[in-house]
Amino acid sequence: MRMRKKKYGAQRLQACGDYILGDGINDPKTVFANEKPTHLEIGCGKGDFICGTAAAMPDVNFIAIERIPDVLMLAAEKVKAGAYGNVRLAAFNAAYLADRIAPHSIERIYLNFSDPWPKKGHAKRRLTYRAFLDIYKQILTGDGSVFMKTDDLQLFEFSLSELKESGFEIRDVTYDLHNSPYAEGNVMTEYERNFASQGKKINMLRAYLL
């Protein structure tokens, strides 16, 4: 369901300007003025995951992107309210990552409940399609990783296959995250909290560059 356009959205987003990335290529070392590792969330939604993870991992920098400005605004307001100095956000499509993030500067990418694009003809739009994985390789460090969560089994199986074919090593997999050893320390997204309340099983994988 499309989100209703937020009143004063542009002004509210501008008020969070200290946490918003510029339009050029952003080098995390310059953005955060430190040498800490940087993780990236693609499709941050309303920001629950990025805020919870940033709080749990203060020695890591985080960049969160979201293609819908009004949704990013809600995440930015949460980041600002929590004064998470280790988080920056930006509104753009994942297809432009290599134009916005410095090469080989990201140690981990999070894909949380991405759009499954279930029709076969839409496979190229999935964020784990090999063309996107090639983009991720451009910004990931040599030992970089992709962490993924989804309730969609078809997308999950597709992602396992694409990651392996693209030179990633799958090290951790579960088809029922909340009843697995990986549940400890798991930070839930807004979608995940809703799915969990409905008893839906969550699939999770962790893939690493070889």
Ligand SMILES: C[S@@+](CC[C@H](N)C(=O)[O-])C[C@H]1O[C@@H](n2cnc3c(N)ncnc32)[C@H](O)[C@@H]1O
The other form holds:
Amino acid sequence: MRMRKKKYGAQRLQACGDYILGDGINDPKTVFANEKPTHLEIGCGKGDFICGTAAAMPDVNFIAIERIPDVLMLAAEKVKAGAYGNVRLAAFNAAYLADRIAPHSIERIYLNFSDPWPKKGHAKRRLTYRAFLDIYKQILTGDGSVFMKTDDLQLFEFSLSELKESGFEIRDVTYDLHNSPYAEGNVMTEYERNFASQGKKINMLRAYLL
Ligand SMILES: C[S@@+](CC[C@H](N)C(=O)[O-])C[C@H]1O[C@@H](n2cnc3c(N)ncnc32)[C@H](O)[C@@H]1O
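Cool, the form predicted alone is there; where's the form predicted together with the named molecule?
Below, the chain from earlier opens the complete complex, with every other chain and molecule after it.
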């Protein structure tokens, strides 16, 4: 996601401090002071999905991460404006998830419209490359899952293959989410709304460790 540097970005992010994850390793049980399941969105963009999903699932804790602080700041301002007490956010690269999230503490990971990195030489940067999946396995519970949506068919096929190779079982797949039974209750992201308005089909998969 390209974005011009925001004026006062650091101060605006600081103003959302109650919703920002602390440094070091975070255990959701301590962060949220409850035993509810915790879901994680990687690359949350401007936060529409995390806000919509947190509102729809008040009995779940949500953590959203985004590598660009100015983008995370926009998501944090939405979370603060909606006073979503079941959401925390942090600006860091998914490569560092195991350094920031307690082992086996996340029930579900959402990957929504991740950057496709179409060049073969850039495959290792894709968020479903096996090295990233190995990191996810460190923070997922034993029966944890990865839910993915993308308009990009090449990334989708690559992800199906990487997930299977990494020991995930693919249980649900659709190549046209908005015209499938999975459309009910689907919370759209910013990118998804844009792609849908262009008539693009959305691919979705759900992959499980158990
Ligand atoms: C194409 S945008 C999609 C944003 C949002 N999920 C949506 O669907 O509207 C991908 C987002 O993932 C973030 N991102 C890409 N690689 C990341 C990584 N390794 N760790 C954390 N965030 C990442 C980007 O900065 C960008 O905001």
